[in-house]
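In structure tokens, one chain follows: the form predicted on its own.
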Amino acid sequence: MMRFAALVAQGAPQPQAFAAYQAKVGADEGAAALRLLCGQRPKRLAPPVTLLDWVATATNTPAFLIEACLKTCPDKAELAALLFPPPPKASTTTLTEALASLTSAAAYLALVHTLPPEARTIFNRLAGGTFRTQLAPAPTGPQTAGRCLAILTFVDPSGPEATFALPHGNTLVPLTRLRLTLPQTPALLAWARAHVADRFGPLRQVPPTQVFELAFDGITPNARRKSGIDLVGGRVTSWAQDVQACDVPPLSALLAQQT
């Protein structure tokens, strides 16, 4: 959570900064951060004013003092973060653990006081539904490096290669076809053999249930593709077996990186 807070502390992170962040965290946290920065927010736990009330009660802060503080710090998420004293030791809470705690007042309060103030503010924005930070686009020229989640739709065992797609409305739009070089490739091919839905020459269509993380060096327009783009230097970096296909950000989220 602290690394994510540091990433977004100065506003919308550039793709280079996000790529460096992903290199430091695990696949779970990287995927969770990508979803957040592509606009897929968690369900709001409570309005910011309610979060502030919870924290005021937990810290025995009287109402008149809250009212006075709001005149100086009208941001309720920030004020709620400042009411707790600094934690006695550095927090090791990950972003995925923090998001998992957004289920009740008790779970929220059990975690929020263990975070340093800057991380508390970001956590409060996530809990209160006011987190709006998104990945910044490249400033000029070719689009810069990034990552995205995508859904496996076809496998060519002879490559081995795979086709990946992204949600677009009520359908999946092909995004790219990439060579499979992961250590889990034999297991993936075995899964594909056991789950063939249809055959088109060497291609094997599979159920759209498996999610992968892709990295790329850039995004370029291509009107001939249904997606409207090409991934430059695309590669498969991990099999995100903990991510459901329904949680993959849509094509529009990836396109937003080049606008």
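Rigid core (definition): largest C-alpha set, two forms, superposition within 1.5 Å. Positions refer to the first chain, counted from 1. Only a predicted model underlies this, so the values are computations on that prediction, with no experimental measurement involved. Compared with the form predicted in complex with its partner chain:
- Taking the rigid core as fixed, one finds a CA shift for T61 smaller than 2 Å between these two forms.
- For L175, the Cα coordinates differ by 2 angstroms or more between these two forms after the core has been superposed.
- Taking 2 Å as the criterion, E161 counts as shifted between these two forms: its C-alpha moves by at least this amount when the rigid core is aligned.
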The other form holds:
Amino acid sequence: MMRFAALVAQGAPQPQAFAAYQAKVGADEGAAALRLLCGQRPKRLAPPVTLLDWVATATNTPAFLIEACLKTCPDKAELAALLFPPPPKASTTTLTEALASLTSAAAYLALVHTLPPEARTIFNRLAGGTFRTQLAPAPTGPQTAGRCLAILTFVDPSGPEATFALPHGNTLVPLTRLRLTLPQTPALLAWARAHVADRFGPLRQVPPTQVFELAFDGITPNARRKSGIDLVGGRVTSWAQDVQACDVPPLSALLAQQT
Amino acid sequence: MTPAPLVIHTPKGLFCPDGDFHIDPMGRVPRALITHGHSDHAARGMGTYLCTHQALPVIRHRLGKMVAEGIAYGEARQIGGVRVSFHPAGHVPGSAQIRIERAGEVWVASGDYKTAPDALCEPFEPVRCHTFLTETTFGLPIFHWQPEVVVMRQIAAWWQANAARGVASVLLAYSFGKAQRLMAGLAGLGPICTHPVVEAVTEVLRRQGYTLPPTTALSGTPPPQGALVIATPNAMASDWALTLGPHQVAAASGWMALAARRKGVGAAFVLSDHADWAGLTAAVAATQAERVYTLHGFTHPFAAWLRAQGLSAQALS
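Moving from the form predicted on its own, what structure would you give for the form predicted in complex with its partner chain?
Next comes the full complex, and the chain you just saw is listed first.
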């Protein structure tokens, strides 16, 4: 958690800084950090004002002092970090452990005061749903090229275009919309016509059963996407009819390999 | 009937009517008792000055020609109708709290103070009193200092990392007090250079007998490889900074606890010459004062906090 806090202390980290960070932490923490920096925020534990209330109660700080502190430190996540005295000993809590404690007020309070102040502020932003830092786009262009499996969710026969998604928890998160240029496109459109689940203008929603292999030149963060990323140079390379939708690796696996 | 107050707050600063003297006045007065040599406490133009022997050389260095007298820590002196003595405040070398007694009633004006010890100055001594006038520069419960050794270790690590890259480390600090505290806390780790203004004050303190490591004043010459340079923020805005070569800048101040204050400096270290929240509350408790007046900084919230603890407390500014 301290390394992650240091990584994002000055705002959007450069890809080199992220690579250096990743070399120091375990694979789990590296993957978790990448998801956060690509805009995949954890479910918020409570709004910042509630976190501040919890901390005020835990530190016996009366409301009039909180009011006075807010005038000097208007950032509630930072204020909730500064109200505790420094931790008596160095913390070894990892980012993954910190994220795992975002389950209850008790678990949050048990951890937050053990972190050093700068790590507490970042932890509070994660807990309060206000963490916004993203990887700085590499100025030299997209990062790593690759291929992935994705599930067909919508077809637009007028393009023809298709929307692909990846599993994320119990849901599917849209990943990209691509032009259909495969030789099997007529067969695919025929399948879609026969399996329309819903219509949205020209868009046909289809059951999430068909798996495709996609290739791309790189991934860049984009906070406005549900997935947190844009695929750069994406194209459909094959209809993976031998793969079940349930065997498609989740979004987190794609994010983790992009380093 | 309530006795007349021993100290009152006036536009020129704190005034003791029974002793006919001011404490740290900012307007011209005939007689000034000075807690320490920082410019917001020791100003030019007073008829006479009284401060500790340890504070006097720096005050003379900064104010020039003056009628001044030194007094030992703990030495009692009758001034008019009151007995006065100076007691260590732990803020900068020579800094003092001023104790004023009249017929068994004791008031203490804290000046600036720091309860935690450091590598340089006379450690803070709590003084029992009935009325305590305390500074509250950092009087909010968001200010918690780490022990000095912890912060010095952080600064040393930053310095060493810069040195390994062949870059000088420039630490911004007030020329009296913080600058010398930093060199004392970082002694022996590598070459330490100074801006001439810092060097002049350092030399005054050295001649007084304060133990400070050797330093080299930089006047137009670049610092040696791997050096730490201690300079004032003003110096970094002058042409002098152009001679430093490749360097990193860091600030060392209690305000660096706040993210908004850390913006724009390469590195920031939370190191203050003032008491933090715990230091202020402990100092007030140690005086056993029944009444507290607050001045400087967060006077109103700190006074409100003391009232919530059952004390009589009031903000003076």
